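First comes one chain, alone, set out as structure tokens in the form predicted on its own.
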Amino acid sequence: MTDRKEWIIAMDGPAGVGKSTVGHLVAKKLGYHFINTGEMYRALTWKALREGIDVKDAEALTALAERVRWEFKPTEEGTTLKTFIDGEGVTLQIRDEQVSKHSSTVAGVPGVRRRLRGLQRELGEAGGIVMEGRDITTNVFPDADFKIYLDAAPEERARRRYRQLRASGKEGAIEDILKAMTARDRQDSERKINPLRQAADAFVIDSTDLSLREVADKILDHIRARRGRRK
């Protein structure tokens, strides 16, 4: 490990734990790029729905993932890489309710995961990136320089998601959010292809009683400490 911008910081964890916010904070502090790989699966889901492809047709979804043109461009502030598919930015489109409803199904298709894993490895091969998802530490970059696993109590994750919805002008009952989140946790951890699980050598943080900035600071302290030992 050196002081060059070549580290790969891989981050996994369940839904609603704050990976995107924390990942962005860490990347910004280090001068790295940040990417939320969930956006890639959501983007493909949106494209499939737009083209009338059955989200249960694994062959058609795999062909779509191979056929479309993928691009990842930094936002104006320069840290976060946003997903473009066939030249179209999909930041708003992928928040659609139907996209949210079907993205887990699409993400469970083996051919789709293989294609997107390849793209994710291309994005990270030069280092200088913070990448978050469900299988980044265990499947995409099992040899990452730093592996982080974020967790929090389901009730706290539901409260955080509720506050996010309220802040964006949307409504939702915490009970319904918790129920949906629990179902998503089960689907992510029980799927046959690259399930969500904690890497044996991951740095684990329970963020239940921490602010997301405090979580980011813990990760940065961990990186600085290990960097110092490896010089």
The other form holds:
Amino acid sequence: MTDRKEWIIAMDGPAGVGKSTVGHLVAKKLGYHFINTGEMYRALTWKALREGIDVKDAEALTALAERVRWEFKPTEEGTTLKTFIDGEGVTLQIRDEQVSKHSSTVAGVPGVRRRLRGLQRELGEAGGIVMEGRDITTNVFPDADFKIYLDAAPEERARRRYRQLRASGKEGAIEDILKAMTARDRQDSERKINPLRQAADAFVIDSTDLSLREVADKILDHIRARRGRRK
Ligand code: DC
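For comparison with the form predicted on its own, would you give the structure of this protein in the form predicted together with ligand DC?
Zooming out: every chain and molecule, the one shown earlier first.
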């Protein structure tokens, strides 16, 4: 742990585990910013699809990641930092199915990862941030003050995604969600570059039987316990 006044709280885990909800709750409580780095990969995928770039063309994707203007601005409620690409906030479009499917391929491009990791480090290095993704604890901030790994059974994660979709007025069969999620998990954890891994020194929470608020409380207790020990 560093002497940084404002900490870096890094969080990783598979798709649909609740990282964003939990990360936001933790950040809000601490008065920190929260950023979901999956949004950056999704934003780039969305832009590539719109420009007709082949998601398998590593060179073109790297050039795109370098060329676009990236901005991260707090939302009205102040906690979450949203991603803007060339001035466009793409929050709604990037949840689109095509984007979900291809974002894992785009995230496997070394040049893309290099560019996004640079941006993520710039955003987080001063601390006061909760950052979530797949390689935040292992690659972006391996020396983060707190490293959290969230896990949950695939069936429960698919159920959560299903409920999320329903809540936003979309339909989808739970079996299809589970299938797509499992495929994406495999791609994210089996890729050569910066795969999803549990850091050896991460605080691991299985959220299968916990509400996301309970998970956030566990993380806050963990932070408070260590803060207490530092005094
Ligand atoms: O968290 P998400 O499902 O919105 O992420 C979209 C894709 O980006 C997903 O396939 C994993 C990938 N990703 C990554 O490789 N590294 C990160 N730090 C965040 C996301």
